[in-house]
Amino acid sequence: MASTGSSSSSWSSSNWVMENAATPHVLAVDDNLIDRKLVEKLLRNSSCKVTTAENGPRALEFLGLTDSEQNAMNGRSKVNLVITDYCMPGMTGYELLKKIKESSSMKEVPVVIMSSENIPTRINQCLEEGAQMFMLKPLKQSDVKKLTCQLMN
């Protein structure tokens, strides 16, 4: 298979859409500050509302998925998408994906995994566990446009 650039993506087969046509709210999770700021900027350029977290536990806390799900959505905006780095200390993006997909309140929220490493077994594992897409870093504006187009349609 030919590659046309430094970034590519893999999609799962299911389609997903945003429930309302308002500004999509994206939770971006990455332990690397520069990568997190880049993803945040690209998402904001695509008219998304962005909340950032520096690790998996912080993301779970924001989503209300820490000890019990009774906190879920209390005072939190609905998140339309979670985009997370794969390689993070403490909790990988894959582990975060599994926790989100195990949750009754959050399992329908699309999760996108990003990584600088193109490892097919890792990509397939994430897609099989329910990731909507696997994207290679560094992300480009065109990658984020694909995401937001999917959210809006």
The other form holds:
Amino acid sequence: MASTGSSSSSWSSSNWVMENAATPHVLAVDDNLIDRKLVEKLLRNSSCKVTTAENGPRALEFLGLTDSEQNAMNGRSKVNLVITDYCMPGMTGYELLKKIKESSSMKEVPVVIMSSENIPTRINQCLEEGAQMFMLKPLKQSDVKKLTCQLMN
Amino acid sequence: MEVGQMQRQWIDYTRSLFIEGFLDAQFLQLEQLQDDNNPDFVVEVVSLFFQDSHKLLNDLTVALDQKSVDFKMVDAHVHQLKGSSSSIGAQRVKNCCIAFRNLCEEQNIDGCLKCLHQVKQECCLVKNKLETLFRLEQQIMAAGGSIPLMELSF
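Okay, that was the form predicted on its own. Show me the form predicted in complex with its partner chain next.
Below: every chain and molecule of the assembly, starting with the one above.
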């Protein structure tokens, strides 16, 4: 799965681009049913294949990152992008972000955090933990188009 | 009524919903997401919202009826409702939820009960408004016309 060339300098220190960028596969995580439906449609409209999960543990299950499977993956990631809500009961989006970044198989996958609350300390916390981007809800088509354009280079 | 008239009625009615604050720009985002692949997208999402909010409002009623109110739980429910109403552009419901959350923080039971009543009313109002709007849209489509989205200038 060859990379499609270097990403723009504003993007990341690891110069990572989405592999298989023709039809990116996005995992969207949100405990709110309406928001899940919305983000799914927004991503589909940007030519993405979408899988949704209603919480962090389910997301980790899908990604093959549950404790028993931690090192089973040999570097191939199932998805090209994870977009997750911040405020979720149980495991927050921040905690999910950490788990993804700590994994050997998924740490290169960009993770985007969404939130309805514009709290600078929260935003910084996520960016410092390696989130690619922080997006304010409610999401608009233009936000998602910008995101997918940047990631597909 | 001929199609042109129905379309003008739709424009006027939609405009009034925005002017009166029932809906905000996010609702237009929803309308723009509707396409041939998902011709009923808006109706589907809005229906989901009302199913979801109905349950949340019931849960809130029960939670506020307890001898010892768990404000964390009340706040969690209101947060959900605020999120979904914001996502579909139901502005007045959303604004009610914002006030509601403040009262939760203050642990003000009476205030919360008043807010709950208000949120229920706002949900009811916007539900009726949207049902009217969707009926108009169905009539336009049945008569062979299309929804004049582009003519909504703000």
